[in-house]
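Only one chain comes next, encoded as structure tokens, the form predicted alone.
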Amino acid sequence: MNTHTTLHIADFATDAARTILDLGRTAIIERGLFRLGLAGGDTPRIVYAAMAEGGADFPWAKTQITFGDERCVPPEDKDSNYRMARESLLSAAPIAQGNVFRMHGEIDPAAAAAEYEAKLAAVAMRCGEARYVHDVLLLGLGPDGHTASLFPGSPALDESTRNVIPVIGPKPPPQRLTMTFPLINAARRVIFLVKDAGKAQVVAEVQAGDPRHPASRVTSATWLLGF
């Protein structure tokens, strides 16, 4: 049974940015390290800001970081989620190079997807873990119904073993890569991050399991609403 916690904010930036970065810090007492798996799109884009600008205390040293999906285009192409995150985030705070692990767009899918899964993987090893686990991963919602780049109809879906998978959207750049359900339901905290008040009906589609949206198959999840 999906379990989802609803949260309406009025400030959506600043107060779903404060959320995070409290989160972090509790990661950071527990555990020693914050592992924060960013989202692209617009949405998110305006956290990350308010993010870097309202941590100016936060202990970024010990914050990793990696993504959830990218599409394969350089690091310097407009569409993509890494350039994004650096110009909104990675470039603002102090965070350590060797502690962002980016997303190879530029290079050959499928092996960018198995150089990712192999990093993840050898994170995970170190922890003790299965699957690596993020403390907090950042998710974003489209109208219909998908998130990372996980799209209605793809086989990807029903991926059971694999962490990260080369796929194929609908939307340009077709080409993406994405981490796959196993990999998000094992995080400690999925946050969804939603401003669009017209996505209110598919928010509600996904909360009560609507099998016609991907993002029904998070298993449990905290939706920081701004509407």
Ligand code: 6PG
Second form
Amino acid sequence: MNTHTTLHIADFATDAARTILDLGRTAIIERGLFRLGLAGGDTPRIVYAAMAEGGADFPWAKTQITFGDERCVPPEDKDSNYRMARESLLSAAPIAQGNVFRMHGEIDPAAAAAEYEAKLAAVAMRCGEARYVHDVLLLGLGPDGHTASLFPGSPALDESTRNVIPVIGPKPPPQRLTMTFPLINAARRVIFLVKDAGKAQVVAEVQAGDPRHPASRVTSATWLLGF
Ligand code: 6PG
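Instead of the form predicted alone shown above, give the structure for the form predicted in complex with ligand 6PG, please.
To see the whole picture, the full complex is given below, headed by that same chain.
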């Protein structure tokens, strides 16, 4: 049984940013670190900018950043999710470089996935976890019900062991790296960021557990909807 909490937020960027930062402060109080996974695509850009703007006093030094997925392009490429996050948040938030876990989209995808897997495993081991546990993992939703780079019909949907794998997807650019559902569902809190009212139907179908949609495999989530 999946559990979903839906919040229709008036000022999408500001309200989402505030929600994320409040959860981060709680994580730092409780565990001394805020492990935040960033979503890719276009929607999150304004939320990240609002986090940078509203987070002047946020303890960024105690924040660790991961990426739910990445396109296999260099970090300065216009399609890079890292570039979008750097421009909107990371260039403004004083997060230690060693705490920004960039997926290396510019190298061989299998090698990049293995490298990322090892990075997450090292932290998980230090924390006594079977696999890395995000405090908050942000996700987007595609019109076909995909999330991260987990697309309909992909064998990646059934990955049960690895946390990060290379995939080929229908959304350009096709070659990508993605977190898998075991890692996604290990998060303390998954937050879907959906601003486009045109996605209202697919949101409802995912929340109803429609098996056509990969995002239906997220077992528990908070939905921040801008409509
Ligand atoms: C990506 C994203 C992808 C995105 C959705 C929604 O790298 O493309 O991870 O899952 O979140 O496609 O994208 P928009 O926010 O641009 O609609």
